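This document starts with one chain, in the form predicted alone, laid out as structure tokens.
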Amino acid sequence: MEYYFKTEKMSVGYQGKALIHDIEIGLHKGEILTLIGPNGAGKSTILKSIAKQLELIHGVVYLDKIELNHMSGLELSQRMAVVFTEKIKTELLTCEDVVATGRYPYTGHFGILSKGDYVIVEEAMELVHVTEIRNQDFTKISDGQRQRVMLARAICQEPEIIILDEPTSFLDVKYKLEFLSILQELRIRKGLTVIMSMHELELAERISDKILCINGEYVDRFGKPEEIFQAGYIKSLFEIETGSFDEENGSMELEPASGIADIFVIAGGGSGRSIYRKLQRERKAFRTGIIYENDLDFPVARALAAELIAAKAFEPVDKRTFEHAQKAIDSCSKVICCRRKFGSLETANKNLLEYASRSKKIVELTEQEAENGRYLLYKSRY
């Protein structure tokens, strides 16, 4: 199988000492590869080695069947763009000046930009929304703005492949999503190949065609997101001891509360997540049910509840499960119900609420915005 980008037995490190050995990567043109792993695992070292900022200890890197070591600096700069987290040193340069330096591989010895070059500069700034700061001093803008300016500079190079080291680190939610959407658009429109490192695992899973997992001296895993994000793997890779990460849903939760679970939460349909997290913040252990295994509440309940009473998806709640939930309510002094109305498939939870009321439990009925602490007393008809 022919790859646009590939490495063979690549080993990387510093001062002739290999830190990570035998890295094998194969990417087709237009694919997005994301490197993940603990801090200090060597993600940046791999990226710098691919970008020829560090000399390879061993092995070969190919770009479109040509060894990178056989490319001149000019040829490489016309085919590869690099955006790293290190702050570049500029003197009296505006943001537009910095973006325009991305055209230098095409300007010849005098570095004079043509009208066509300025059109490309303008388009790149508009694409990443930095046109409004074009005349500001590059050294006086925020880290998030600086990151977007550097992406515009890379886009100006019109590269075939772009190397990015933690490109979303300084961006807020809006610009994280815009940034990654731009990368997707460029890969579709221009066949741009992307190799980057990221800490946001849920975003890495969504945008990547391939993921490379680094931990220790060797690559731990390399493959498609669905091959990487298997149950329990992220916990093992990052050696998570406190809290949890749910690979299936990208849900990260803090450590559940310990102690006696004296509260039972009736939830479902995603209505319980805010209450579960509120109780966790208050360090109150709780039980919850009956939650279907495909319910939005399920991953959070599994991570935070002292006891989760679950039912199989698309199956009616059986008598044994319902009686288990009744006994759990009996062991609690308080019941919180997150539902105002129950659907036709939620008869079991409606009956649980009625059972709690008949049992003279303290029942609080919440609205979905219950994270604000607003509780409504449920007045029983019984």
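Here, rigid core means the biggest group of C-alpha atoms that superpose within 1.5 Å across both forms. Computed from a predicted structure; not experimentally measured. Numbering follows the first chain given and starts at 1. First, how it differs from the form predicted in complex with its partner chain.
- The Cα shift for L68 between the two forms, taken after rigid core superposition, is smaller than 2 angstroms.
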The other form holds:
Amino acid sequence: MEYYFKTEKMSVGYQGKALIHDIEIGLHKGEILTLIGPNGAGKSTILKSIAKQLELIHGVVYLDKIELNHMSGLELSQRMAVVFTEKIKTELLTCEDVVATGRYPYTGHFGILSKGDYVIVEEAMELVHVTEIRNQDFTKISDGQRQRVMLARAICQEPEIIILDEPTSFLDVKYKLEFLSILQELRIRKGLTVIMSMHELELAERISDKILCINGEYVDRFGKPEEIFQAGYIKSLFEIETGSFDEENGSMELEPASGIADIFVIAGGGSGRSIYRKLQRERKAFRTGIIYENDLDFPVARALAAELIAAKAFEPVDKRTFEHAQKAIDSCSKVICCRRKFGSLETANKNLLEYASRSKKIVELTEQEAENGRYLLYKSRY
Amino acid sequence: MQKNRKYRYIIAFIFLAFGVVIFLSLNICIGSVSITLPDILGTMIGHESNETMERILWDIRLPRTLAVIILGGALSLAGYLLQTFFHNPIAGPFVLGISSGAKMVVALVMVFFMGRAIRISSANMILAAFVGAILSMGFVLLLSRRVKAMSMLVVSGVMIGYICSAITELVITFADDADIVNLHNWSQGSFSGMTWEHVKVMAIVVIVTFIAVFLLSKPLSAYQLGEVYAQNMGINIRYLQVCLVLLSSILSASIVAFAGPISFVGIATPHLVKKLLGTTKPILMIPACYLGGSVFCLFCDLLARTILAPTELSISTVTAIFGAPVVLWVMATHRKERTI
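Now that you have shown the form predicted alone, what about the form predicted in complex with its partner chain?
Okay, now the whole complex, with that chain kicking things off.
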């Protein structure tokens, strides 16, 4: 199948100097492409070049088999809408006025909107929920609202392809999710093709059909999210030095505490994550076990624990792993147990707790129980 | 809400049109010789032909008043175009030095030709002023590439204005021809001495330019959102910018050629009109600005003629008194809005 949007050997940059070379993108109609990469990598430069805001240094961009440079301004405006990060300065224009400017390519010589145009403006405003602020001055709304108004403006331009530069940056979590579902709805209803840049990697992974990774002079990777989000890749793309990014779950953890790990945490089934993070905040290094590799605690433990004693999923814990854990407990002076009850297939951890108590280690209660205890103490005082 | 806004626009336009009519009548009636409305009607029909009154009415007051209407509107429109072009609320032909540049070239040309006893036609005066306006404009444009802050741009414009005015004064002082006395008056800005021939020429130039500006109202509305979005809407930005520069220069030039440089009308009236309309949509702003400029100048010219009669004040003195506070108010409120 022919690509709807295609770049061939596209080089982009400023003033004749190429920053990123030989970019090859191919998108089918209705696909969502997300550009990811560190700050200053040139995501906006690529988006601006695609939108003809910047001249290409080299190469060709095709939209629906037509070379973009051969397309008239009017035709392009009826096919492509943009939302960039530049703040627009308006004076005495209401949000509705701003949205209505999206109808510009369809109006007559004096730019007067017809009834049909107003219907489309109305629909666009409803879609992104800005109908309530339609009469407010555009300069007096929040950044998130402004972002949505600009999206409504782009939608009512009725484009086939939309270029968005960090569209989710100013949105709170509700509107982030809503924004992405609007994009999905538009691609299903109208076959909208989307090219955008984003910093929320976990969302990029979920919404995108294709991802373009930029760092340095050439495109680092281009492909489906599952091809891009392979273990360790994000850390290298963004040159992360402190903390970690878990490609499987799209979650981030801060830098683990350094020093001697004097605490052993018995966890499992997701009970340990909050303790791990609490210890990280307190800058206390710890060991933990025995965690199955498919356990909810596993990715967090892997990111934060000084030593992780893990066991293969769907198998009983073997003797060697258990002894390993015992040794780890021996080297710690304190043991925290996050499990209150052990399930019938959790005998290894149960035995581990018994071992810890036998060897007269200080066994602490879980976070929650400790909290409750303190709560009672307070209560008795008043 | 949509309906309410429509009513507001209609009321605003009626208000401005009434302003023009009322001040037009006042400007014709009030003066060293007061003429009553029945007198005017009388002379128009041809009864009771009072020679002096007819002369005052037809040769002095009517052409002058019409010139004020035509040029005042042009001045305000030029200011609006420059403010839109530079995305700068305190731009105007006077503060950017465009009026002074036009004035300088006109003065040079006048002195040169008068010295050789050649009369210059109104059209050539406009041409000379246009050359001067474009020269200053070019200089401001060059500066605007380097100077991004709007306040600095205006300061540079004021500097250019001073340089041009200094040269003009120098030329006028050294050329001691009897005709030059008029030149001094003119270089301070004045609507006096308008003839029907002047009115005819300025009417043609300004009306054609006005129509051209009005035809640009759609691309201008896109340009207001900034160049990024204007380009996305299919506008040829370079072409639009060239049009804006040329049209605002023609407007500024016509004013300077006939009435000399007039301050503050170009900056102040677009803001007053904006507040009156409650919107900045060019399709409404362009005609409203024009009417607003006419009303403002009619009002100021009336005061300039009458306050210290028989001595006439320079028009810029009056426009500054009423225009400068508006500019200060604009600067103060803009600062506030940005911090919000």
